[in-house]
Structure formats: structure tokens, C-alpha cells
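First, one chain by itself in C-alpha cells, the form predicted on its own.
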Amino acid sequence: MPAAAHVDFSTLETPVALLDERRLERNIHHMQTAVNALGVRLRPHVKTAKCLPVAARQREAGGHGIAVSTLKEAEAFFAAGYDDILYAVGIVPGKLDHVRALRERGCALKVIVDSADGAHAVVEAGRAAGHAFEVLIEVDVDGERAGVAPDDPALIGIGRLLHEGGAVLGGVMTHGGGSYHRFGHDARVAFAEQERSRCVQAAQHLRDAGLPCPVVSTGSTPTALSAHDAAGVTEMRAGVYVFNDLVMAGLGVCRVDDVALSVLTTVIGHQADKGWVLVDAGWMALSRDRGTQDHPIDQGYGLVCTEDGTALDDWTVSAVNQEHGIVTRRDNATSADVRERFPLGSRLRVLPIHACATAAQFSEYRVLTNDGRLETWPRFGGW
């Protein structure tokens, strides 16, 4: 990360979440350009950063509305002036009062369901309060997570329950989580088409049944950047692209030097006979995510870089305790010079396996600005 070449990190107590503004802005521009070229709107998913300055850059680049994963995010971003929000996690009865309170304050908050039970809950809560919730039906395009299959008759039943029960049937949405297991450009392109075609198919089934379906929302970072066709889609959602991570790099979605987030850590000891370098970033800083285990290159708990951000391709965090990370050569070869190469007190950076999980360990980002300064951007967590 060249912007760090003249930044003094000596006053920072580690571990620290470092964010490279130049890479962040480059990632935002890259995604926005790709989605614009498909002729649809980008609805950024703000769950990765949970940070207002990051979301502001996504909006300034051309993002329309946001997606969130928690109602706490919805509250925070609505308070900051974001009023077009999709809560992209299946709604449950106990959260509907909170959703209604936000909507009655002027937030155009939309929720999702994927079952008749979910639709009933929304309809009953709406009737009791005299309120019309806006709802999208979640469609399962890959068997990876939640959603109703596009050819399942239950889809029409859910749509009718909502539409005839007084809710606003906003459309359909899906998340192509299966894209996280597609290696290579051709595989990602094919999966992006699977995501698109099946979600569009669900939308057409609703329309053929005389039901409204104005929104067709697809999305994941790999599919949004791999799609060649968006016919029938109205918007795409993506989130981790703002930071990128080693999962995305391992899939070929980005390069290692597109990863904008890293964890600054300090060497606190050695086990020279084992070739170990001990650092003060354990799983409390890096998370326990091992998302590259099934990749051609397993990056352990993170790829190690020098203090200025230069990747040391042969070194990873191979094991973690709560506050200790163990840095070793990738081939596990004993390296007798670890004390000389990584002296006590020296600084390293670790690129995250899954940026969302690593970012969640911190309450703020220290940002390497484009003009070489260090800023602090708050981050929030919780539900």
C-alpha cells in the first residue's frame, strides 16, 4: 500500500483495523462502473463496513439506497439520511414493531419473507396496526441458504397472501451465495446467469398470476462483477467489494492488492525452533474464518504483509488463540532467522480472509488517506 510508505504507525497500539482509502475508492468505482454498464441500479450492502464515511462514498459514486443485515444498521443509516433501505434478512414477528416504527418515521424500509408463515405474520401485524408493510419475496436460486424456489407453487401462495392481505408486494430478491464456490471466470459468469434467470423466472410467475412485481433484486459481489446480462433485473446488491478480502482474491474476483482492509499487528515473540513468529492479533482481531480452506491456495487466518503493505506470499497466520497469532511459512518449513527477519516489536499487516468477519472485531478504522494522513472512521456493531 504505497500510501503508507511515509505514515508513522508508531503511536498506534495494535491490533488496529487499517483501511486504505485509495483502494477503497477504487473498489467502489469498479463495482459501480460494472453495474452501470449492465443498465441496472446498484444497491450497496452496508453490512461489511458498517461505517457512514464508507457508505457516503458508495452513494456519491452512484449507489441507490442501501441493504442492511440488522435493524441497528437500519436505525443508524436512517438517522444519517438514508431512507431507501432493504432489510435483507428474513423478517420474524418479533421485529415487525421495530420495522413499523422506522417506517412511520419516514424510512422506506422493506422486509423479506420466504414462507407462508412469514407472510401471515406480516399481514397480521399490518392489520393489527393499520399499516401496510412493503415486502419482497426471497427466491432460492442455488439451494445455498434461504428462499422459495422459483417454480415452487408456494411462491404464488406467498404473493397472494401479501397482496390480498394488505401488504405492498414489492417484488422478489435473491442472494447468489453459491457464487462463493465458483472458481474461474467462466464458472462465475455461468452462475451469475443462473442467479439472474431464476430470479427473473420467479418474477414472471408472479406477474403471470396477476400479482405485482416491480423489483427484481439480485446480487453478490462475485455475480455482480461477472454478469454479462441483467435482462429483467432492476437492481443488484453487493457488499464485500468495498474492502475485498482473500476469499474474493482466491475466487479470482479481485487481486490481492485490491484488498483495502488489513490488521496492523506487532511481533510479540518467537519460537525459533518451530519457525514461529508470535503477533498480538489472534482470533479476537482476525476472526476464526477459514474461508479459503477449499481454495487452491489456503491463506490460513490471513496473509502476512510488511508494515507498508507489501505481501509476503510465503507467510500466513497459520494458527490463532484469543490474543495470539502464529505466523509461519506457508510450507511450514522451519526458518531459523525469524528473530532477525521479524524482530520483537516490529509491525506487520494481515490481510483478512473474510473482511466482514474481521471488520466486526473493531469499533473503528484507522484510515490511510489519499494524501498520506491517518484518520479515524467510526464503525458500529451489534443488532
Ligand SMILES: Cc1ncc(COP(=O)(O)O)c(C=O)c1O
The other form holds:
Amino acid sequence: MPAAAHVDFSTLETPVALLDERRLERNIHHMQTAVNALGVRLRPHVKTAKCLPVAARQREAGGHGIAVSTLKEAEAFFAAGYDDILYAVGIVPGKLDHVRALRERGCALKVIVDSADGAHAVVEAGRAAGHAFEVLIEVDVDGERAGVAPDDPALIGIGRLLHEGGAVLGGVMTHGGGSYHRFGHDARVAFAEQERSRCVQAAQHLRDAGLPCPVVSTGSTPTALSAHDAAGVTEMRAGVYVFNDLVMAGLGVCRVDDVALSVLTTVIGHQADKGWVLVDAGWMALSRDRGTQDHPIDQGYGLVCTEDGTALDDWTVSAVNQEHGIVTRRDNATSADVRERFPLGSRLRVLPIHACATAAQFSEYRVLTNDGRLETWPRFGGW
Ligand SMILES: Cc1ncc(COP(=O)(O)O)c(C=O)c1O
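What I would like now is the form predicted together with the ligand, since the data block earlier showed the form predicted on its own; can you produce it?
And the full complex, kicking off with our chain again.
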């Protein structure tokens, strides 16, 4: 959907992270409705946007608590009034003082572990400080990243260590990252069920061993939007759905028209004999993510749109340097008219391959508001 025609970008110095508020709100509503229909809570993962006005919209839509990927996010969101926070990256001893400091200031910050070593570290730090940390055990449902397998006897050992060592055993959580390789509706539905059933199985093993497991937290954007059943799950976490991106579109999780984030860029030159258009968005603006490389449609470093946001399906950013992007036709055909079609100084937009990575290149979003204005929303990065 093109942006309101009267928005004037001419004063913006490119590259710029442009956010379409209408699409953003549509994406938030779509996810919240899907998770509500499953009868569980949605805990938005705020690592995608790292932006307070975006999180406020997720909360207003019905989100309960947030998940973060850094303690810096936890600090920033706690300062803004969010006090139910899951730090969804495995905790290490060196971060526990920081976690405790946040908890002692009133933040119900929860951490995750997936090993006896991690559990020991939490218990030891808790004992030393006379503090009860709240901990979820991370479960591995697909062999893709971290976690303890649901049928691994180590699971019960970790649970006992925490529970008997004075920590609050909050439950289990998993992230079915394998969903990013499941193409098509049926494969996604089956994978969502794999994520659910394995995480619920882990919770059941803990309960059978006499351990508490109140929270069963699953989630990724593809699984949250594909699950048919959430029996045994208490909450789902999802992040990238706020912006969506070409990986999600390539998987069939959203349409290209649902991608709310784009990079506004300016044509800075041509190599007309090769059919190249050079733009001022290189990897520093777009990121180096090549997440559609193994998709049926490879979108390179991003899909090119006109300045008003209409996708030019034949044109992608096919190569990047730090501050240069090379825009070419997808079929590599040389178009003798690139200078006329994309004049020097003209503007294009590039849709991101992986919105979290592209957004991370910027310190603010320029937002095309629902009423046709441009606003600036700050975002934060770093650790
Ligand atoms: C632990 C955890 N939970 C939830 C998510 C959200 O997944 P998505 O961005 O697909 O919604 C992520 C994403 O990386 C994650 O690492």
C-alpha cells in the first residue's frame, strides 16, 4: 500500500529507516488477534524495534509483559514502566548482579538457564546475596540452538537445583527457531505443534517430578501465527511480526505489503552499461543479512520499491559495500534506460531481508503516521 502521497521526503538526508504506522498497527493487531484466539497471552519480544512508541502499541493491543534480548533493553523498558520482563537469552554469572539490581528496584525480571552450570550460578549468586532469582528453563524443541531436550534427564536435575537451591522455578520456555526454515502453511502448522508439544512435555516432566512449572512460554512469529492448538501453553512470545520482513514474506508468514519498515535511499550514480543503479544504502544501512539466500525467491540485500512504497518486483539490491548498494534487475538483464528510470538524486525504498538486523543500523525511525505526517521515534541499540 503506497504511503500518503503528500508526505514530503525531500528534506530527509538518506539513508533513513522509514516506518509505516498503518502497517505497524495492522501487524500488531493481526498477531494479537491470532494469539488471543488461541487463549494464551502474548508477550511481545521488543528486540525487533527497541522503541518505546512501538512497545506502547503492542501493550495497548493487549500484550502482557515483554521479552528482551539485552539487559540494556530491560533497563530502558523498566524505566518506561514495564516491570514484567523476561530476559530471553541464557544468563551467565557476570550478568547476575545487574539482574539482581533491576529486581531489587522492583522489576520482575526473569532469566533463563539450560544447564546445571547455569542453575548453579544462579543459586550461588542468590545465596551470596540473599536473593531469590526467578528462572525459566530453556527447552530445545528442534535442535537449532540452545535448550535442554524435553526427555533429557538433565531437565529434572536443573529444576531440582533451582527449586531446592532457593530460586523461584518459574517454568519452561522455548523458541522454535526451526520455524524459519519451514516453507508453506502445512509445514508451519506441523512445526508449531512440535514446538508446543515438546515444551508442554518438558513442563509435564517437571511437574511429575514434583516441581513447580506455572509458565509454559513458546514462540516465534511463524509458529504463533500458525499454531492451531495451544493446549498447555500459557504465553507466546513473538517479535519480528511488528515490522515483518522479506524472510517472513518468503516463508508465507506475511505478504510483502505487510512489511512496515523500509530504508529510504537516494540514487547516487549508475553503471548504465551493466544496468546498475548505485544507491546510498549499503550494508551499514541494510545490514549484511542474506536470510532469503535459500528461499525459492532470493531477495538479495533487499527488495526495491518506488519512493511511495510500491514494490518493483524485478529490482533488488544485489550487492553492498559499506555505504553503497548496487541495485540490479533480478534477471541481471541490462536496462539501457537506468539513468532515465532512476535519475541521480531520485529516491527509492528498500524492504529489509531481516527487519531486526536492518533496524539495528539506525538510532531512530522516521514514521509515516496514519494521518500523513512524519514523526521521529527514537530506538536504542548496544548492550
Ligand atoms: C528467545 C526468543 N523468543 C522469541 C523470539 C521471537 O521470534 P520472532 O522474531 O520470530 O517473533 C526470539 C527471536 O529471535 C527469541 O530469540
